[in-house]
Each structure stands twice: as C-alpha cells, then as structure tokens.
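Below you'll find only one chain, the form predicted on its own, shown as structure tokens.
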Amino acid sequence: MRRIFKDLAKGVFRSRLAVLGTILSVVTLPVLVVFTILDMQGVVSNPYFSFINYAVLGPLFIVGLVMLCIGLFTGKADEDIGLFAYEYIKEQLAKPGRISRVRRLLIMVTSLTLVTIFVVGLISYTSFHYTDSTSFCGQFCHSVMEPQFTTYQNSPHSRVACVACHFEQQGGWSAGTKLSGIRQIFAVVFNTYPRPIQAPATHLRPTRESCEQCHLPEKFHGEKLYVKDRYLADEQNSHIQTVLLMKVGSGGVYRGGQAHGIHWHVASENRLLYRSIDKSRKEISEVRLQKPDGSEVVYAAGDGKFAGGGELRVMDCVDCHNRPTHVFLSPEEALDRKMLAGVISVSLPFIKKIGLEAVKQPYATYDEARVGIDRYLRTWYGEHYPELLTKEKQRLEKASQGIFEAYRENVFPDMKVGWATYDSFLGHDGDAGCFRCHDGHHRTVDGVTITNDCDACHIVLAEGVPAGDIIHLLRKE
C-alpha cells in the first residue's frame, strides 16, 4: 500500500497541473463538507454563506479534481509508464504475488471514485436546490429584490416558496427560468437591471397552472362577506367600514350548478381573450368570448382609439390577481392597516391627515425618510397641539415609527419604487382593475356592451358607516 501511495504521489508531482489540482481539492474538500453539513442542518441562514459554499467552493473542488485527473494522465515520465496505465496493471498481474497489491490498488481507486461521486453529487444536488430557495431568490441580490421580498414577507403567500409560483419543476419552464436567472445575475453584476423591476414579469411559467396547484376555481362557490376598514382624515380619525357581499361564484360546475359570479371569467366552458395595447395590460382594446358551441363574441373599445394591434392573450387568474403576493399598498391603505393594528394611535388628533402628508413627501433614502417623517409630525403638532409633545410623547414616537414602517414596507427609493409604481387590478380603484373591460365602452358591432352593473360582482350591504359590530351594521341599527 505504501508503494501505491508512493507511485501515486510520483504521478502527481510529474505535473504542475496535477499538483495545483490536488492542493485545490484537498484544501476545499473539508471546508466544503463542513459548510454543507451546517447548511443542511440550518445552523447558518445567511444566503451569502450558501452562495460561497455552493457557487464558489463546490465548483473549485470539482475544478481541482478535473485538473488532478488531467495532470495524472497527461504527465510525462522517463522511467515508467504511470500508475494507472493499462500496461502497468498487466505487468503487475504477470508477476507472482502481485495480485493482492493490484487488488488493494483497485479497492483504493474504487473507494476514492465513490467518495468523489458522492461529494460531487451532494454538492450538485444541494446547489440546485439552493438556487430554488427563497433566501437565494429574495436575499442574495438584496438591493434588486428588496421590494419584492419585503412585500412577499407581508403577503398571504409568505410561506409559499418563490419557485412554487415563478416556475414549474417539471418540463421546459424550469430550464428556461434557470437560464433567465443567469441573465439576471449578469444584469446585477454589471448593474444593467431596470429600476424599478418591470411588471408583469415575462419569464414566469403559465400563471393559471401555478395558481391552481393550491386554488381550484371549480371548488370556489357561494358568496364571501368582506369588510373594509378605513380611517378618515378628520380630527377624530373616524373609523368607518364598508361591507360587501362578494359573489365569488365558481369557475366550473359545482354540485350541479353552472359557472357563475366573479370566477365565471376562468370557467372551462368560457374562453376569454383580450387584447392590450401596453405592456402593463392596463389598456384593453378588445375582448373576445369564445362559447362552447364554437361561436365568438367580440367587444371592442367604443371610441376606436385602440383600434388594431396589441397582444392577444387568454385571460387567467393573474389578469385580475396581478399582485397576489407582491402587494404594494396605497399610502391611505398602508396607514389604515397600521391604525387598525394599533401601531398608530387613533387618539392623536389628525394623525391620519398628517401621516398622509408626511409619507407623501419625497425622500432619497430611508434615513432621510425616518428623520423627515418624525420632524414633520413634531413640527405640525408643535404648531397646533404643543401640549401633546410632552403629554403624548410616547404615542407620538410610536406613531412616527408606525408611519415610517408603512413607508418602509411600500416605498423603495433605491429601486425607484414609489406609492403609485405598480397598479393593482384586484377591484376597481380609479380606471384600473375591473373597469379596464367593465367600463360600458366595450361593445359588439350590434351595440351590446360588457356589463358595468356593480351587482354583477358584489352587493354593497353598508358603505362608509361608523365602525361597529358587524351584526348591527348589517341590520343597519
């Protein structure tokens, strides 16, 4: 065995390439194994730790092995033909008593090969899954993905892995998205990525297939009671509520019933297509309804300003739920949520009004925003309610922090993401959402328009009434 290691070392030292490969492999292997075990046990959660392990140390170890092998089999020798040459093995087998030596050689080579295959396989497997992890997607390129990762953490899908929605594990979408990810890494390295990140994303797998892994439209049914809380910008910060009965309906046959309600739009028996003239899909020029009998109804924008052109696509879940996870709130809604949670005290007069004014100011950085919001509040209350600066000092400080948190969770100066950067199509704020099609202006050649009847999707049970017990609201007591 000593002779085997001696011959192996001799073969290594004949080639500088083999020597360098050996050093590289021997140095990186123990570090790589320890780091991989720590990562698999969840001891270290830093995304850069995993990146160094799988994207730096792993490839270095494999490169070292390749260099070692190339050096061993290409290194020149004057005395003999090398340890692993066929003639060497043949010569050893021809000599009496050498079979056991050759057997030990083969056992050693086989063992080293199996260990190497195991280590390389483990590295490859864990490397692949590391690139599928939420920490890699959201935290590795911190400044680029900060808006998306922050809103993801505050969303109903915060426990769903990014890859569950952004690409499919089977089929061509996985490879295509991986290649797209490589392009994005280069964009980060060379600082060529857009600010803000463009929406909608173009390198997602089919969105309906993504959503229906968890949400099946055919199983939606009935109505849903929805209560929207708001605070007015008056002295009392009046708490009001709007109560809606949402006609969720069904996207397919359920218990003998037909598709109806809001999810009628994605029912299998109806095929809806629309044509948009802008990349944001906000301006809809044409809607087509293909019926089960093969007939088609075409609704076009009535004023003709969108005639021709534009992308024609099949309507799916994300055409309405365009921000199911990365939800950027309006300043009003952001402050309302903080007030409802008690982070911002409603006992402070005009806090909603002053908070809105403060968060809408232009700030270049978060530090500037933190100082600016606090200064804005103290200046205003110092002029109008000076006694509160001492009597309500703690509540003012907490309110100031809460208003900054509302700003911090929705505005990202480095990525040029402001309050109105991304539109939400869920609902009908302004002229977006439902009103892209249900505006009363999309009509057929016969003059039939797409309905804009509010009761088609919801029934208003109470609107802008003082907050109270929901039963009393519904009874209008």
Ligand code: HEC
Given for the second form:
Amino acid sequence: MRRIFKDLAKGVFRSRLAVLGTILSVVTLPVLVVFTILDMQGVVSNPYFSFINYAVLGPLFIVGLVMLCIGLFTGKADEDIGLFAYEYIKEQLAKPGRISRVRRLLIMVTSLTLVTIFVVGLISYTSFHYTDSTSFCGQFCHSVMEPQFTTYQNSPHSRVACVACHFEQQGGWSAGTKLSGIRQIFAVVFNTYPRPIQAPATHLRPTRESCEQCHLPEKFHGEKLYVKDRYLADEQNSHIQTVLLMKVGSGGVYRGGQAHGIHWHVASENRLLYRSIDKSRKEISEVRLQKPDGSEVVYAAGDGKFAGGGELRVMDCVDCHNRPTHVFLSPEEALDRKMLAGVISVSLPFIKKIGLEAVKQPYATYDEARVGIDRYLRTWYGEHYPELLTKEKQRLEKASQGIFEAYRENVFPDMKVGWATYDSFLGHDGDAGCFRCHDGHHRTVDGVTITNDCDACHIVLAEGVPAGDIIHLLRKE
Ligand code: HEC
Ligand code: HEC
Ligand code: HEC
Ligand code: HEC
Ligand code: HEC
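With the form predicted on its own already on screen, would you show the form predicted together with heme C (HEC)?
Expanding to the full complex; the earlier chain stays at the top.
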C-alpha cells in the first residue's frame, strides 16, 4: 500500500498540472469541510460566508481534482512512476502475477473516488439549497435586491422564503429557475440589469402553490373592519381616522355560503381573464368572465381606445395583492406610521407638512438625504419657531432621524426607486388598482358595466373623523 502512495506521489510530481491540482484540492478541502459543517449548523449567518464557500471554494476544489486527474492520466508512463497512467496499467495487466497489485490499486482508486463523490455531492447539495435561500436572493446581490429585500423585511411575510413565492418548480426540479438565476448573476456581474427592476415579476409560482399554501380564499368570509390612521398637514398634525367595513367575502363555498364579496374573483367556479395593453398591467382593455355553465361575459374598455392586442391573463391573488411583501409606502403613509409609532413627535407644530416637504426633495445618496432632511427642518423651524431649536432639541433630532428612516425604508437612490416607482393594486389610489376594471367604463355589448358602486366593496363608516370619535360612533353615543 505504501508503495502505491509513493508511486502516486511520484506520478503527481511528473506533471505540473497534477501538482497544481493537488495543491489546490489539499488546501481547499479542510476549509471547505469546516465551512460547510458550520454553515449547515447555522453558526455563521453572513451571506458572504456561504457565497465564498459554495461559489468559490467548492468549484476550486473540484477544479483541483480535475486537474490532478488529467495530469496523472496524461502523464508519461514509466516503470516505477507511472502507476496511475493508462499506459502503465495496460502493461501491468499484460504481465502474469501482477493482477493482485492492480487489484489493490483498483480498490484504492475506487475508495478515493467514492470519498470524492461524497464530498462533491455534499457540497453540491448544500450549495443548491444555498442558492434557494433568502440570504442568497436578498442579501448577496445586495444593491440590486435592496429595495425588495428591505420592504420584505418590513412586511408581514418577512419570514417567508423568497422562493416560496418566486420561481416555479419545474417537474420537481427547478433547473429552469437555476438557469434563469445564472442569467441574472451574469446581469449583476456585467451590470446590465435594469434600474429599477421592472414590475411585474416573472417566474412567480402559481398562487395555488404559494399564497394558498397558507391562505385559503374559500376560508375567508364575511366583512372586516379596517381602521386607517392619518395625520393632517395642519399646525396640530391632527390625527384622523377612516373606518371601512370591507367586504372581504370568500373565494368559495364556506359553511354553506356562496363565493361572494371581494374574493369572489378567485372562486374556483369562475374564471376571470383580462387583457392588458401594457406590460405593467395598468391599462386593461378587456375583461372576460367565464361562468360554470360555459357562458362568457365580455366587458370591453368603453371608448374603444384600446383595440386588440395585449396579454390575456387569468386573474389571481397577485393581480390585487401585487405588493404582499414588497410594500412601498407613499410619503404620507410612511410619515403617518412613524408618527403613530411616536418616532416623529406630533407635538412639533407642522411636523407632518414640513416632514413631507423634506422627504420629497431629490437626494442622490442616503448621506445626502440624512443631512438634507435635517437641514430642511432646522431652517424651517429656525425661521418660524426659533425657540424650538433649543427647547425641543431632542424631539427635533428624533423626528429628523424618523423622517430619514421613512425615506430609507422606501426610497432607493442606487436602484432609482423613488416614492412612486411601484404601484399597489389593492385599493384605488388614483385610477390604479380596482378601478382598472371597476371604473364604470368597462361594459358589455348590452351596456352592463362592471360595478363602481361605492358600497360594492366596502361601506365607508367614517371618513377622516378626529381619532377617538370612532369609538363613540360605533357605540352610537
Ligand atoms: C409572499 C410572497 C413573496 C415573497 C416571500 C417574496 N416576494 Fe418578491 N414579489 C412577490 C410578488 C407577488 C411580486 C410581483 C409584483 C408585481 O406583480 O408587480 C414580487 C416581485 C419581486 C421583484 C420585482 C420587482 C417588484 O418589486 O415588483 C423582485 C426583484 C423580488 N420580488 C425579489 C424578492 C426577494 C429578493 C425576496 C426575498 C428576500 C422576495 N422577493 C420575497 C411576492 C413575494
Ligand atoms: C408561508 C406562509 C405564507 C405564504 C406562502 C403567504 N403568506 Fe400571506 N401571510 C402569512 C401570515 C402568517 C400572515 C399574517 C402575518 C401577520 O399578521 O403579521 C400573512 C398575511 C397576509 C396578508 C395580510 C397583510 C396585512 O397587512 O395584514 C395578506 C393580504 C397576505 N398575507 C397575502 C398573501 C399573498 C397574496 C401571498 C402569495 C403571493 C401570501 N400571502 C403568501 C403567511 C403566508
Ligand atoms: C379582486 C382583488 C383581490 C383578489 C383577486 C384577492 N384578494 Fe385578498 N384581499 C383583497 C382586498 C381588497 C382585501 C382587504 C383589504 C386589505 O387587506 O387591505 C384582501 C384581504 C386579504 C387577506 C386578509 C384577510 C383578512 O381577513 O384579514 C388575505 C390573507 C388575502 N386577501 C389573501 C388573498 C389570496 C391568498 C388570494 C388569492 C387566492 C387573494 N387574496 C385574492 C383583494 C383581493
Ligand atoms: C381585471 C378586472 C378586475 C379587477 C382589477 C378587479 N375586479 Fe372586481 N370584478 C370584476 C368583474 C368582471 C366583476 C363581476 C361584474 C360585476 O360584479 O360588476 C367583479 C366583481 C366584484 C365584486 C362583486 C362580487 C360579487 O359579490 O358579485 C366586488 C366586491 C369586487 N369586484 C371588488 C374588487 C376589488 C376590491 C378590487 C380591487 C382590489 C377589484 N374588484 C378588482 C373585475 C375586476
Ligand atoms: C371595486 C371595489 C371598490 C369600489 C367600487 C370603491 N372602493 Fe374604496 N376602497 C376599496 C379598497 C379595496 C380600499 C382599501 C385599500 C387599502 O386597504 O388600502 C378602499 C379604500 C377606500 C377609502 C380609504 C382610503 C384611505 O386609505 O384612507 C375610501 C375613503 C374609499 N375607498 C372611498 C370610496 C368611494 C367614495 C367609492 C365610490 C366612488 C369607492 N371607494 C369605491 C375598494 C373599492
């Protein structure tokens, strides 16, 4: 056995390629094994750590092995050195009495190969999973995914893996996804990706496999009270509330009830298709409702301004919930939330108004925004309420920080994501969202329109009433 190792070493030294390969493999192997174990145990949670392990060390190790094999096999055969070379093995087999030596050799080569296959297999398996991880998707391509990753972290789905909603599984093996992933990595390396990343996303999983794993629309039912908190841009930053009774409804038969209300659109007995003339799905030219009895109702955009063409799509969850996790707030909402949380003190006169002005200025970087917002506040309060600069110094500093945070959580200058880059389709801000169809202009040939009755989707119980009043209102006091 010792002889064989000695011969192997000699064989390696004959070939420069094999020497290089050996050094590469021998140096990377222990690091790789230790890193992989640490990573599987979840000891280190730095995304660069996993990336270096799976995308750099792993391939280096394998390249080393390949170099070693090629070097050995193509090396010149020689009586005492070329034990592993093809020519030598052929010659040995021809000689009588040499069979046992060759057998020993084969056993050794086989066991070495098995160990190698095990190590390579383990690495490939863990690295395959690594590329599915939230850390790889969200953090490694840090600057590219920053807007989506940050908003995701601030959303109700911050513990759901990116791949639970993205990337359809193709035949149980997501090879297609990985290929598209490789394309994306090239786009990052060669800096050819669009800024901002375009919505809507492609390759989303069918919602049966994603959303409906956790939310079953046939299990929603009835109506739900929504309370919206807002602050006015007046001196008191008046806190007001709007209360809606939302007809959440159900997407199926629930305890004997029919599909109804808002989730009626996704009931399995209906198929609702729509055609949009633009990629962003904002302009809808035609809506088709296919009923269980086989009949079809077609609503076309009224004035015939969009004739023909466009993608026909079956409506599903993300046609309304297009921002279930990448929730980009408007500047008003972002500040309202900080005020509700007490980060921005409502005791500072006009803070909502001035905060809004400050946060909407154009800034090229976060540093510029931090300094700019602070300067804007100081200048304004210096002119109008100079005593506050000293008396309310701390509150003002905290507010300035809070306004900057609101900016940083929603605006991403590097990726050219501003306050209004991504639209939400969940309500009817402007003409977007529900009013893409429910605008009173989509009608059948008989003149029936898709409803735009205010009470079809919700009942506005109170709009913009002073906060606190709603309790009296609901109690009929
Ligand atoms: C709960 C489901 C869900 C999770 C979890 C999720 N996404 Fe998304 N993502 C979506 C949906 C839905 C869209 C499509 C938006 C549209 O249609 O406009 C989207 C869109 C995107 C887009 C396109 C740009 C945009 O904002 O529309 C990117 C990039 C993206 N996601 C990255 C990520 C990354 C990175 C993660 C993990 C850190 C992640 N997503 C986790 C549901 C999800
Ligand atoms: C792995 C499970 C899981 C998946 C997949 C998932 N969700 Fe959720 N979702 C949750 C949980 C849990 C909550 C409640 C979180 C909370 O209240 O903090 C939630 C909350 C929500 C809410 C309420 C949000 C709010 O602001 O209160 C909506 C709407 C929603 N999900 C839609 C979706 C849609 C659309 C998809 C598919 C694109 C999806 N979810 C995929 C688990 C999931
Ligand atoms: C026609 C638009 C539309 C479609 C399609 C739709 N939803 Fe909703 N969904 C809404 C609206 C509107 C609300 C209530 C308003 C809000 O959450 O801000 C809501 C509320 C929800 C909630 C919160 C419910 C609660 O009781 O708190 C969940 C979860 C949800 N939807 C999941 C889904 C899933 C999963 C699908 C796909 C099977 C889906 N929705 C399809 C519009 C839609
Ligand atoms: C792609 C077009 C489209 C979009 C977008 C859309 N709807 Fe609809 N909706 C329809 C059609 C078609 C009907 C059936 C015709 C009707 O009832 O007028 C309908 C019916 C409804 C109904 C009545 C259901 C019942 O009980 O009969 C409600 C409630 C509703 N939609 C709410 C919403 C809400 C809320 C949104 C936005 C979050 C929305 N819709 C977005 C096409 C759409
Ligand atoms: C097709 C369904 C639909 C119709 C029709 C509709 N709304 Fe809404 N509306 C919504 C949804 C969904 C939201 C909630 C969005 C959210 O959760 O942020 C909403 C939110 C609102 C809000 C609260 C806005 C806020 O955030 O403070 C008001 C006020 C409102 N609607 C008034 C009206 C009035 C007035 C009409 C009639 C002209 C009307 N809506 C018609 C679906 C509808």
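We call the rigid core whatever largest set of C-alpha positions still superposes within 1.5 Å between the two forms. No experiment lies behind these values; they were computed from the predicted model shown. Residue numbers count along the first chain shown, from 1.
> V31: with the rigid core matched between the two forms, does its Cα shift 2 Å or more?
Replying inline: For V31, whose C-alpha is compared between the two forms after core superposition, the shift is less than 2 Å.
> Any chance the CA of V448 moves 2 angstroms or more between the two forms, core superposed?
Replying inline: No, because once the rigid core is superposed, the C-alpha of V448 moves less than 2 Å between the two forms.
> Once everything's superposed on the core, is V66 shifted 2 Å or more at the Cα between the two forms?
Replying inline: Yes: V66 shifts by at least 2 Å between the two forms.
> Core overlaid, V19 C-alpha shift between the two forms, how many Å?
Replying inline: Comparing the two forms, V19 shifts 2.5 Å at C-alpha.
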